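Next up is one chain by itself, shown in structure tokens, the form predicted alone.
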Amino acid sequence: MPMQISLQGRRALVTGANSGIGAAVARALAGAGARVCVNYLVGPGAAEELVASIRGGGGEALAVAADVSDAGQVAGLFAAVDRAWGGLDVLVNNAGVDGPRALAWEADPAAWERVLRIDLVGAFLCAREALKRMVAQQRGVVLNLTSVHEKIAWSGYSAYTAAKAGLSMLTKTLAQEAAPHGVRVLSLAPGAIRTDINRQVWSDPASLSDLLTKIPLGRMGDPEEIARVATFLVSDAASYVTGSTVYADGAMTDYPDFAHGG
């Protein structure tokens, strides 16, 4: 029997969805039939353009501004989804920052903590709201976007690596708690993906050349490649996958000496 990826009728929320990987995931979920809430913090124009594009293709979408590191705003975000669609079936925790580069003994504690507030605490706050709904309805999927840096150290970015490693273990624990209720929780770890955020790396020939030596496939990934994997993972086609991390990294995790790169 051929595998079919359909999210018809599913209600999905993608955090940080107004650009990069988040935007690609939102488009892909909508393309598979899901109704998609595009969460954003800055760049309302980009979020509204994405919503208009999804609607123009026959899909259903809305944009909601919220800071995922603020519990009150997260509650408001989920309340907006409830008002629109009466609940949620899929959460993609994508919102995240890497923060300013600084060795640990030179780092500003407030800047360091801000990364954890967004990347780890924010994912927990959103997962908490999602699981309240999903456990009650005995179905749903939470997909956390981690990074190869949940496994690979990255000098100068200790907050980011700590947050992503923490998110990996949070995924496992939430999956264990939610599994008896028919709810899946898993992680997707992208490698080096070509987005505007890391443009300074791939637009510089020397930096790009150095990066590619650490990727066995010999190229960076595109946001759409991550979005296709995400769509599969939140669909019923991946119904027996939970509590683990799926790496989409061109085998970058085979090269732990990436810690000495940037």
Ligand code: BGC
Contents of the next structure:
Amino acid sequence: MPMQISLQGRRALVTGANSGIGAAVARALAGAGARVCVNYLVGPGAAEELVASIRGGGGEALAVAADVSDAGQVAGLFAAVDRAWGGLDVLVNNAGVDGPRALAWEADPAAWERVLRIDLVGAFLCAREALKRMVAQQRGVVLNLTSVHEKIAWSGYSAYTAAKAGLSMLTKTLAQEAAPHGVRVLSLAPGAIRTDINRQVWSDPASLSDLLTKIPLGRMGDPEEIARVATFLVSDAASYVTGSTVYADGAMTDYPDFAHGG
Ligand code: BGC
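Can I get the form predicted in complex with this ligand as well, since the one above is the form predicted alone?
Now the complete complex, all chains and molecules, led by this one.
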């Protein structure tokens, strides 16, 4: 049977979809035929531009502002999708921040907690709303964007690594709860992808070349390379994949000590 990745007729919500990996995922899902809700927190301009370009290509999309770390705003976000499309088939929990770099004993507790609120609690709040709907219709997929840092420690980013490791376990538990209802929950862990979140790493030649020594594939990834995997994972082509993390990282997780020529 030839493999066809079609999301025709599916209703998808991508959080933090106005930039970076989220925007690429929203574009790719729409390209596969899904209707896509582009959630954003700031900058309606980028979200509206993305919606216009999806519509320009013959797709269906809408932009909805909401802070995923706020339960009331998350309820409003899902209500907006219900009003537009009568429900949801795919949630991509993408919204995230890595927070200010700080060693634990110098970290500001409020800044630390904010990372957890967005990356972990926010994903839970959205998954909770999505699963209410998906369990009732006995169909759906929740895809959580984690990171190689669900597994690899990262000095200066204890909130981010703790949030991503927590998200990975949240995925496993929600997958177990949802599986009897025909609903899949899984994680996608990108490695070093060139986006705004890590601009300071790749725009500095010394830190970029240090990063590349840790990536066996020898280069950073593009958002589209994550978006293609995400499209596959939320499609029926991945119908037997649930509860686990799929890595798209140029092998940096399994070879953390890799060094070119070393
Ligand atoms: C971070 C990036 C980093 C990459 C690899 C990602 O989770 O957001 O800033 O380059 O992990 O360390």
